[in-house]
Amino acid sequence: MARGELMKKLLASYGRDDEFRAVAELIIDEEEQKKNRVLARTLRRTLDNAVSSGSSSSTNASNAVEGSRSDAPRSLAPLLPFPDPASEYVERKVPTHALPDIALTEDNQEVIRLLVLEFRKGEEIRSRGLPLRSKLLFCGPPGCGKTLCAEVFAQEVGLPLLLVKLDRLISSYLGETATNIRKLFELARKQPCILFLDEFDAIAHTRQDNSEHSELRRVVNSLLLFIDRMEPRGFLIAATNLDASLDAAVWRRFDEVIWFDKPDRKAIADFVAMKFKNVERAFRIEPHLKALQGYSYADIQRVCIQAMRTAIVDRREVVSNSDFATAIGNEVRRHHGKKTRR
């Protein structure tokens, strides 16, 4: 969003604590994107101090008489703690990865690129009566980049990334889970952010499963209703490893579905090369590609890190072919043990 538009929104939100904080967060995130880290830290410190000082001043103000309050000059209202409506269900994550740190297929790169461009041209698109794509569903096996992609996407659009804590969201008390979900979507409505729900199938499980409790079916009904009515000021991203278990009605609620698969030979080669871009290696990747096929990005990253650790332990600056081959063997052992115990 253009700086002029952000400043207008900041002034327009004066006195409305939640909106003021949301716009201030956008300005700070924009400075971080521009690598103005010192300014961003100073602004964030000022914003946080305003919250604490606002809390103490509001306590003192409650003791003031009504007449003196009306005569006093109006001061800036204390800011609400971030994030307000559902703080116990979310965790803010500061993105530390950018596009060069993730391996994406060409199709997925293009989808992400267009989503970022649409977000940056959001006001122009909305002014022509068109909606933005803001509800995304990430599908694919574990360890293939869904969570990392959400983090990278947050970095690209300059919005805070809020990770939903499903263990706290899903209550053991009947009726409370739907209430918690409502609070969560209220947060996304008020706070420009990327709301990321991992293991989405836990709350969007198919209602055709007769083993499910009727209360859980009502949770899915509520979830579908909230997604339908949701008009986020950022993005809702849901991720699942079990797309087959999602309720059939879930799919049409999302503006875009992005599929993440295990890497093919070329993707493996590119990924290993990326992991060793700042580490000297004395081996060719190609002879190891067959052994690494069928593994996820997370598995292959573990192989690379283990090979680097071995070199460090042996006080060597260069990762050898033996280091890498041994790390692959360790990963094979790990997976073989997992299969035999199932």
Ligand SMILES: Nc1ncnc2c1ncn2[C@@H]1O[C@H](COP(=O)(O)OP(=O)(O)O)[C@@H](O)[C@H]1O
Contents of the next structure:
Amino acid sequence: MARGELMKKLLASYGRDDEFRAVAELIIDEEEQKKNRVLARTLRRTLDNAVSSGSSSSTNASNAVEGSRSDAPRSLAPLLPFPDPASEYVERKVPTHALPDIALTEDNQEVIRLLVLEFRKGEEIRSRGLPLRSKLLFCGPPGCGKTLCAEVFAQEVGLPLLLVKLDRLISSYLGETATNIRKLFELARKQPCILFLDEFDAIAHTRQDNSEHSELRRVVNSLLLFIDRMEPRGFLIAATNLDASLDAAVWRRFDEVIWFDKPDRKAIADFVAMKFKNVERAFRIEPHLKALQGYSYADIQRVCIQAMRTAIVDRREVVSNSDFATAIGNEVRRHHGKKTRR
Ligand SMILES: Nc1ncnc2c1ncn2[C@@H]1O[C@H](COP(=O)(O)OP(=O)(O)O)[C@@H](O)[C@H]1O
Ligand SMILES: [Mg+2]
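So the form predicted alone is up there; where is the form predicted together with the named molecule?
Now the complete complex, all chains and molecules, led by this one.
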């Protein structure tokens, strides 16, 4: 996230400890990514001390200030160590995309807008005894923005994004790492973050496949139970390519279901125009709409990029109609190959 944006978020989160901590963590993350290790370490120590000076429940004892002062300023949320980013099944991702980068239907824009607002007013909503919508299910065909939206959403609410690699988590769970899962969910319960379970189909499939190892099914069911019981301080987002075939037992665990469909004609036209925002083109999009129908955003993006590449190879500044048509042909060929090989 741009530094200015982070600073704005930090100031805006004044008085809301959870959010403040989350933004501070993002700033430290950025410094780590930029390899400013000394600064990152100093910032983290400062943050940890600020946290532990007023909190006896801090789990990060090594950074705790000896003898907490009773007159210490109001402390931040207790610090929990994030799971090791190199850990096998969870990876922390710094969002690089924001709202203008994603094409959303009006309905989805509205759902996302409301979720962000509710999160901001979270304390108020909770104080009136109402729960927050915190478990979201993203459904839809591949390449239509589920993963991208998780990133954009993390950026909007200013929470760290933790990508959970379900296949690895499940197989590790089969071993003796049940405690790791527990830790992960404990973390999401205590520390605001976005826990993103991408490719959630893995779980749904396992439930449907009767031939599966019964131990594996047991594990998957326990994972679902965990999801059921957890109360994230941020969000739990699961993404799946499955639609109606998704088990009802899985559906009902989510507070909100958001659909990411393939673009219709208007959305295709807008998307291509957006992709060519900074690149000159000498063609109208309309005549190509029919050929592009049925393709995902990721497919259409590939067409645009291929057309741009062709123009560059030909040393032309302007992308021609034939560049675009050829790129579409290439995409059609790709998909045809996929179908016949099945
Ligand atoms: N709705 C969208 N708006 C803008 N770009 C998109 C959209 N959907 C997909 N893309 C592009 O395709 C890539 C892959 O999409 P992704 O979010 O991984 O799809 P999914 O998770 O639904 O399979 C994205 O990184 C982005 O470049
Ligand atoms: Mg995805």
